[in-house]
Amino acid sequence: MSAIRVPASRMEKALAETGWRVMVPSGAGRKGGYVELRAGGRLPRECGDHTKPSTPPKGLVFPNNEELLSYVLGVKGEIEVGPASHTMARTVLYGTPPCDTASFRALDSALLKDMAEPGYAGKRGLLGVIGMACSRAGRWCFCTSVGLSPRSNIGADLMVYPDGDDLLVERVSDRLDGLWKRLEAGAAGADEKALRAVEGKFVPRVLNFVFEAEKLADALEKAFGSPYWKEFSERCVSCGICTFLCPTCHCFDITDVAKDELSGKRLRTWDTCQFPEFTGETSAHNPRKERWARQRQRVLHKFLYHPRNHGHMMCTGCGRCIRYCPVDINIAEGVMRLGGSK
């Protein structure tokens, strides 16, 4: 483990140094998103629920709607393809909390494993993420229910823990190490102690929503069947919002968009399993066509299935998806009425 202390200052200035491009929360609720720091702006120093935009980070490697590839139709049947762009400047996010830092592992886990997506493939090798400790949950976090904490440094480069007008910065992985050395140049040292104690303020008390991750697989298993699911979903209404809004959810779908009768191009798009069509096909059957097997689909898919695929919950535990569901669907208090509450 590697840590210093550094004045806040100084990492604005690093960062500044660098000639990246700075991405930071910024108007927390429901207008909020990740946003460009300009030239001289001050950095966040301090990150909680208040700070926490609604929208989640993914969209600046894994954006709505991204070109794929263009095509030309030739007279005689010949097919001229020519390659999208997949890259972006090189980019830091800066003060993510916990619960979106911890994202990039379940986007990584999905999108790179085996057959690596190539627009996120070619963004996310550009992208650096400092995370910082959470000093303040909300009503509708769960992040310690979901093996995080408000200090959980999964998914960072590097993790900032504000303490006065300093930083404790602790280096997570290599990928920022450019930025490591400007910071790490006649910096303080802190050792485990050091980092400990200031670790040991970032505890604020996650309440609402106590779950066993740990228990959650097996008894989602055996609730698969369960006449709860209907329960659960009446309300729905299939806007999608609980997917769109998470930080972890990447189904997407492909079109090709015609430009003319003999050009065009090929989009991969957000999609949602919460859409009725999403299941669709050709033969025109449906195997989820319920609301309820879409919801059932939603909550095995962040706690089933992702778990056993990749060793790690999907779930964040951010609680958007609670926060800003227009019929008020609750998905911790179903895995919770599902057999995974103490």
Contents of the next structure:
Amino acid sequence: MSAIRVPASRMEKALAETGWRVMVPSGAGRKGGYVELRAGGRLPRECGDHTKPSTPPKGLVFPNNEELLSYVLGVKGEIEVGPASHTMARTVLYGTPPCDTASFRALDSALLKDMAEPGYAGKRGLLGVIGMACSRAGRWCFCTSVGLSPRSNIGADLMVYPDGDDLLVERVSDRLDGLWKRLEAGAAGADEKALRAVEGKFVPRVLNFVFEAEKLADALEKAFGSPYWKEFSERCVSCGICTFLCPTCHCFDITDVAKDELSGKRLRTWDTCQFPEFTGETSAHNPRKERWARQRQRVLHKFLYHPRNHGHMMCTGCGRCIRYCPVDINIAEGVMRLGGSK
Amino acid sequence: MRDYRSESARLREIVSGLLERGEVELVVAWTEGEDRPRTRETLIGKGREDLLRKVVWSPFCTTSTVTFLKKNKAALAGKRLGVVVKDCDLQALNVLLQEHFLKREDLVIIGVRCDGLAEADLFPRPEGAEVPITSDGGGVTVGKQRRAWEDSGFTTCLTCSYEDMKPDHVVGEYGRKKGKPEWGHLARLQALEPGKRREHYAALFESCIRCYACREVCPVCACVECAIDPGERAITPRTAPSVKACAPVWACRERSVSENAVYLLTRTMHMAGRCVRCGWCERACPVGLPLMEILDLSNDAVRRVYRYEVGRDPADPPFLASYAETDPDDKGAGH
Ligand code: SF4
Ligand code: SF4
Ligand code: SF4
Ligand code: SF4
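Shown: the form predicted on its own; wanted: the form predicted in complex with its partner chain:
Let's see the whole complex now, leading with the same chain.
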């Protein structure tokens, strides 16, 4: 059986029994994030743009500040390298909207697929994702333009579709089988038809930014030399908002931080193609000195390079970069303009 | 009641006149974008009727045209420019003029009389250009949706006292009595016992993600290279130690209370006598840090101890470059 119907309270109980850390969206807005559910806390019963916090869930497995190693110089000149701890408590993300759920597909393809990056892989192995169908699209949402929808389960291990006081739970991967078994015991099965019926309530209603994904990469490739990039980015201030808040952006910087002459640590922190020094070379040459070149990199990485390499867009249509950009730079507007809107 | 559609029409007349008569080459103004009532700063040249048609002035002109000038300084150098400014933008522009970052003779300044700003995202998207945007003493109205000023998302505007600045052209008339700067929040913080105060600020510093939006959107944070992340310097095996020594790392990239504090407090210090309290940094911060609360630590000193008024007149000496015989520190009265 790959789908069951359980009361929402049963999910609460089963999750509590596992003893895993449960992280839930704290609600939309700038102060929000994915936060730990306190013991006995109520799981969210719905999700949507109104529950989607400004900071995406990627920080759990790809933290903004991560110690990669530490070192101490011994008295005889030997260097002792401290083991990196690429671990975290076993964690379940619960109630992620499809855009945030799908972000793990993009992150995995960059940091796990061809060459597993140990810092990410260690924590990713301890993370389960329970996605939830989204019942309220927001003003900046465009998941349906990037190959997703309010009910897509891409990136999820279990997918839940709220239905009154019940949840239809679909098993998507085997990663959360421990939990699945607890839920499944004695639960009513849901056949394909029942699942589709409930799923069908979460209809795509995203209308603002409509473009055709299939033709996009080719069109954008042709637009590489377009003068529009300059107009698109003339008011950009080169901050880190659009990329730091993007659930799929995964660029980082590595810095050695000396504590004193004898010891220190190696840190990884978020970096972004929007910072001028991102492509700074030691010779002081900088191939992307201009803001329009940096904005072009952001758009093309998401809608041309990543799709060519991995077969899916590196944008989940969550709308955060549009919503939080201080100067109203709108990636969907740019893509529609350059890639031909419907 | 103010009707921003007619004020925008007046603004368009002025802008197009300046361009037509060749008094300026380009104008920086707000236009309506895709996401109304949001607006965006746009560079408009002669003949760009498509852009001119969208020129707008409303409480949703929340971004800073002066930040736009700062960001496009190199591209705009030597050009005669028109720039549309709110009162706080003009204040910021004056700071940059005082510091010779820009030249007054290069600019034609069009001032809009501002009663306060409102967060566009709190209002539904108006369908159609005919939807009126109005305001009065009590609040802002878009179509049928009304919000009180207190409820419109811009706390700094509630205590803004700038008025009657002297631009070259004026659009609109004030429709509301301006407030008074408020400093009660500082007194409340300073009354906390040191341990509690430390905890309060540590929590603020901790949540910063170092996206630097606060620095980048700030109209007067205008250094070509910031002390926090200098990136223009070539370091090669042959770089002399003396050159390297001139590039100390004041704050490393670690996201921690102490490193974030170095960034945010350095910025606060460098803003002394320059911060115009437009609140733009605080509004841009994606994690909602109350940045004015930190900046006001130095703003308060500038005002209270040095009695300096920021950006009042482009001919005033910059705060950090002026000296008064009455400087309290010189009499040993300071620390
Ligand atoms: S590019 Fe923008 S809309 Fe797309 S996933 Fe990233 S933040 Fe969301
Ligand atoms: S868009 Fe920029 S910050 Fe995001 S992953 Fe690509 S290069 Fe990195
Ligand atoms: S597009 Fe917006 S959020 Fe992104 S770097 Fe530019 S100003 Fe910042
Ligand atoms: S905008 Fe906010 S999060 Fe970004 S650097 Fe400034 S204080 Fe930190």
